[in-house]
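The chain that follows stands alone, in the form predicted on its own, written as structure tokens.
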Amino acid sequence: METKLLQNNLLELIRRTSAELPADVVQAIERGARKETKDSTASYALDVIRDNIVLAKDASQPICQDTGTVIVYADLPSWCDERTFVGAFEKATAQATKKGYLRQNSVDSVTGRNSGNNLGPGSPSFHIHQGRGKSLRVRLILKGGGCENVSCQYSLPDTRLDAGRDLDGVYKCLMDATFQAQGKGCGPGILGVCIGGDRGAGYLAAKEALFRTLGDVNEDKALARLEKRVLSDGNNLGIGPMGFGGATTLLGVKITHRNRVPASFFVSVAYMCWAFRRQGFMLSESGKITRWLY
């Protein structure tokens, strides 16, 4: 495949995911202004962010003036190497930028001086592995800094919580988050949770938990009873869109689980905003995207 095509193909698809939420995510939404009170000001709040939803796909404008990190997650066919897969992208997103469909969200860490095209060390964050089949396969969240800044994890047991080494600590700990986000991550908002795993390798799979569509049920049966549990009770507790109270504080939950060492039991919550910016393709050796994924 000539870069140039592969280069237009991931520009559209970082378009696509910063102006258009998927489908399961605007229905979720959907979900949640109907079980507002009319005229409160959760339903109030959702009500704008429905707005938003329409003007940003209209306008092929970004969801959120916060663009945020660039996630993505790459399954490569024989045909496409790594070199040339991150250069097509990453030229990519520097189009992007200069579009508009992201903001200039990269910062130097040491001098503060942004780069001007959401490129730098680790940024793009990119997660690449060997694929399988004969196409490519892409994955992109845009994580917004909001969200990202109420994400947290624990270590079990944990005396605060009253929470142990076992699904019902785990509980506790996701309530925890989700309490103590509040209206700070731009709620309603979805966890992608890793029970397990280190530090690192805990947050990386939290993170791609949050590719599962939000009607999904989890094959463990026990995690699927646990993710059930935590969206119920995690939308009693009353915090609501933005936090100004409601129904609607939760609208999806997926766990995932990862081995540990017998010293360690972290618990990694990956919390994400309403403006819930998650797309992908498969693409063919001849260039031609066979499949949105959201």
The other form holds:
Amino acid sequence: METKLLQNNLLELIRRTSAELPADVVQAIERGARKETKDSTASYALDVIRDNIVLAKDASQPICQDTGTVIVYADLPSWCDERTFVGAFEKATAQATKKGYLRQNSVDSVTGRNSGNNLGPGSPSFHIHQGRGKSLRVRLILKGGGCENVSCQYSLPDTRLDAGRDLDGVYKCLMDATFQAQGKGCGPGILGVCIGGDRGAGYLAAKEALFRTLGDVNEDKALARLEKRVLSDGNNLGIGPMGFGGATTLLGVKITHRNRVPASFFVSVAYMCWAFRRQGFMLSESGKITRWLY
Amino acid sequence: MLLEAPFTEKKIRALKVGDRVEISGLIFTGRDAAHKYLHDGGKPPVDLTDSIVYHCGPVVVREKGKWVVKAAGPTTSIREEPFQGPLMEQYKIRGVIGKGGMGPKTLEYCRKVGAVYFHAVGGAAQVLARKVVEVTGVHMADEFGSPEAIWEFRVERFPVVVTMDSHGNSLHEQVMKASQLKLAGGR
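What's the form predicted together with its partner chain like, now that we've got the form predicted on its own?
Full complex below, order starting with the chain above.
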């Protein structure tokens, strides 16, 4: 495939991710809106959110001005090498910034200088793997700073939470994470969770768990039960959209796990805001998008 | 209810937690860089007397010789907690728009100065960008970068909720306490 064609397809992926929420997220917000008391502040917040979703899509503009960290997962087929992919994605990112699909969002951590085109060390955040299929699979999450700042990691046992090294301990961490986020992470939120791993792998896997759709049920029965319990009890905390008080505090909980060393037991939480910008596609060698993933 | 410029102490003192307000008039954006600059003694490039400061890093592009706001939702306010109260007092800033609420220090200054905290819906960048009818200026864009610059926005019926008022009330404190009780009860 011509690099230019690949670049154009990637630009379209960025545009769509920034401007349009996936159907499962929209449905979860609609369900939340039906639960809130009429004329309450919570219901007002969800109405503004619903209007915003429609406006962004119609105008092809960012749902949220914080277009976040550009998190890219790619599974490369034999016809696409890593350098070609990264080069094309970087060009698409700079172009998307110029067009206003992405905010100028990449800042040098030492000098404080904004690169102006979303490129720089670690921007975008690439996660590239060798794929087995004939198509190129690219998945993207735009994760804003507000929700990233309330993401957190626990090391069990945790005496403050009375949380031990078992699923009940994990439950206590997730309830605490939901409580601590209050309105700061732009709830209603989604928890991507990893039990175990080292600190780095735990956070990464927690973010990867966010690629599961909200309706998807965990294959591990114990984790499926835990997801359901945290979702239900988290909503019962009454924090509500934006922390205004209300019934919709969480839209989903997605838990995965990694092996750990005997001495460590981390629980990593990637908190995602309601503006859950997640999209992906399958791209054929001829340059045709054969399927949108969400 | 409508709140129109000038944003006088009298109008601001009349507001209560829970009020849904639509703001019309000139407001200024300011976030981390601007707050730190002012706190360190930097001279404000605009007149902040009876002003409303918006915690926002917008997406603004230049179209046909004019600034056009493409997305302009609130950013998390708590990062400005060390600076906000003293700046409210020094410059008679009457209101702050942001998200997530602020802490006891800012609440105390709201009471003392006659100021409020307005909560805009986080992430609602399109709804809010459409309420910006004109960009009348931009300051310190070269020093701070576009998202951190001080933008002058003329807004019309900009929708917010009062979540901290000038009488010592904070919705954030109320929700925090209520949810803490539920969390403790569930254990």
